[in-house]
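Here's a solo chain for you in structure tokens, the form predicted alone.
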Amino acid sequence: MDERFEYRPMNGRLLALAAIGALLLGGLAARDGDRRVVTDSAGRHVEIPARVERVFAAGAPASVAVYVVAPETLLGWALPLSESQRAYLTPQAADLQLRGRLTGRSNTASLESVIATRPDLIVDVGEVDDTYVSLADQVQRQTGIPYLIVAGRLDRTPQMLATLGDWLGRPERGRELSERAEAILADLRAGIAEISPDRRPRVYLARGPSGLETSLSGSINAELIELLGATNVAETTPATGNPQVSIEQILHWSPDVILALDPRFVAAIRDDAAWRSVPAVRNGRVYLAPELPFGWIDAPPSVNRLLGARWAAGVLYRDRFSDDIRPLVRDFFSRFYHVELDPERLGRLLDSIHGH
């Protein structure tokens, strides 16, 4: 749920058939007593099956979250995965189809295609506002499929995992993951509380091959920076979302650290005189965030950011978070991604842990 959506109406004949089917199923469910009512993060009261076996993820953040909590229920991915990403997932998850997304600019999943997957539930994870509530209400009304929204801000990740565990019929797993997520966040908060304000860096988040796209302070796409007590320098532009900026603006901001999402940018700035004038580049404090199986800082803004927050703490505050991150990475992949990492794959993941 990291971008706005463009709603596309459903074919009228299919809509009518779907509505009739939903009414029939709802009547049978009421008689059989196999449904329950839950309240989502928008305060919507939604009737869902007591047993959930098939989940359509409305966007990329939901895809990751459902995979983490109940991988066997996930019907497919909202965005395409590379072969490198698939190599860090379970074989079953790696083989899942691309289903497209309901949320986001130029949404790629039609309501007809959603119905064709026969989901028990549609789940969206991310920000909760009128735009996403309207989408959820429209899709649920037109398809008869229960549609739930769960708040996905980084600091609410423990609650999100516990809530999904309850909705998807995996409450024990949801609680286990929630407790582990809370432990990671608590460790970060405790460490950052010991760092004086004058030692907290000014950070620029570089997106794209040119590094001239960023995310604003307060955005769900950059909240990791603020969680770590650092300052996101991109807080004075009038734009919204992930705006384009100029090298002159970045020079004016004068960031101490650059967190980069694209390896092409990191390679290009080595020979760029303008970028070499930026303090972060001059002092070798440009860090390429690991990106497998999902971006550790963003792309998408979901459970994957828990690990990214601990990685970023290590590069922002090397003295305080100097312990070896490898045990945490192995544990995270095992607990959250259902994958046991061998030393070779672990090494490839962390190739970018040193500054450029």
Second form
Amino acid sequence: MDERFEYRPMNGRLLALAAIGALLLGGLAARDGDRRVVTDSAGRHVEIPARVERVFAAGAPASVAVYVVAPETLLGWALPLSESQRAYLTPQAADLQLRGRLTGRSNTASLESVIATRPDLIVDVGEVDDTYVSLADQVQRQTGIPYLIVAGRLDRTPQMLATLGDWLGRPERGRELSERAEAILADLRAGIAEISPDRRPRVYLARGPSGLETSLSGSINAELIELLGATNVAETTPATGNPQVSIEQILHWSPDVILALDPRFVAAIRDDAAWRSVPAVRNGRVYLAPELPFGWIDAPPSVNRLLGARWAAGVLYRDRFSDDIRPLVRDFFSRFYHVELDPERLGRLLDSIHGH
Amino acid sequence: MSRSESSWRFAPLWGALALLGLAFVSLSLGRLGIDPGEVLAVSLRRLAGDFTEAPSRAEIVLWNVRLPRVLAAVSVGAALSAAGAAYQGLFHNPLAAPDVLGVSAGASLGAMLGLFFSLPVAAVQGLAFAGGLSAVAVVQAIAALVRQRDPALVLVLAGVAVSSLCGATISLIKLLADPYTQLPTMTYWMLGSLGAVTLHDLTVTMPALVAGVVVMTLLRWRLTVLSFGDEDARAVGLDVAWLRGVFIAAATLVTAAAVSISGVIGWIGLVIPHVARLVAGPDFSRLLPVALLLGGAFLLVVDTLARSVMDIEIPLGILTAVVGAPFFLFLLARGERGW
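Can I get the form predicted in complex with its partner chain as well, since the one above is the form predicted alone?
Shown next: the complete complex, the earlier chain at its head.
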């Protein structure tokens, strides 16, 4: 990186602090004064400040991940938040502005507005492919702000949390969250390994008010289904994306379970003869995913899905994952979302689960 | 015209029969294999009012899934095509489409607002219908205020302005929408789909569709005169302003009703009227039935492809252009009749 980084005067004390911080930090990263070089998930070598205080999240998954690891560094949200979502976040985070997004579904943040927030770092969490890599390179070149990509696949969540902890100057916290995430995933893997293949359901992920949008099996938006050892019925080539499908195709797929993201869909299918011919609907196995403070299955595809995976395991494999989910929910909200749930709020949160 | 009047009298009848045959073929096609014999058996049993047997899966698919889509495709296609034919005559403009006065943009804005606030599907449809009517009402009001210029031109220009205002607001809503849950639904709405249409949707929208088409049918001779130019129409004693207002109301009503259940489907309202004109000539009393039949048949074919070719649905807005454009260019290259 060149001297274009020096757009912001740093005072001496901060420099000294940063230098001490840099000296104290362990790890593989090469250091040069108050800056160090890290390698991101795309293999890009990027020079970042050793002390990171202001982080611009490039997309909704990154917003959530940065909030989880280092909420005080988050400059704003890349996704619009409703009042009910804000109620389950820290007051400081709930007050943060919508900053728009640089990646993902249609970018909305202008580079000028990104620069205006004076970030130390731009972080993107998600799929690592040529498009996102070239975007990162381009934004970094244009703004002079280091831009890091970290792989956001669900099974890589522990690594993602540890990496972010390192970059954002919270290595301890990153490690702690990483271990907790690994424990949740290990518990799921162990439980699922005991379930014979013929008892694993075929699942349809219903999106949108009509339930006729879905996520194909290769999509990051549906990977929770395969992580749980179940089959996503929407297996087509090309296998990524979130297309529309016809109800007739769903009848053809004949899913055992429907995971739904939209309450309007769950309400609408009760009186619909065509939907009632789908085994999942006939057998009452349609489950509406909780959506607070972030979607439990998707929306956005980030750390929030860890808790969703355990919830979904409970509805897919009722016998094996029959223990009460509430202690885990309370613990997850406390550790990951920095929010202590009192019994009343926990109850309201879970109402949406038991209501269907 | 080389064809005799008597052969024209029965043309709509033959066309309607052909459309019926096409509908039967469409009913037999889909992701689930149902053989035509069963389609026929179920249809006959239902038509005879026999509901005693518990419906089989094939019967549910035919009656609750395919039939609403077939009916919706035919009526939406017919409505858009008829509205386009009316507008093209009304504005003496071959590039006029049903959305020239802002009805699609207004309907889209209504639907986007409904989706943004996560309203029930029926409310989204209602807002789309109301939005379409309101946009055209605003355009009409502007035209009524600006009197000193060519009224048809003022209408079209006001339509362009109102459409882009609606478009800008839609873009703003999309910026603020949730990118994972709301935005895909919005995008699919703008590309058009009949995947979620129910028989109930049809019974709600059908009165508006039928009313608009009946008005156009009753006034078909007058539109023919009007399409020759305002001066000619006045010379034979027609109240041009009144007539234009009535036709705009009728065309807007059918378009808004159609779009409210299908989302935006481009191309049909612009191009099918031209194909109809290649077949029937410029006389609106011949053009209207041909445009209705061709529009209905075209969208029926396109929607059948959309729902049966692949595992996933192909958005109608994409297919209408991909199927329609080459076909239209072919006709254009062959046709000698001008308009």
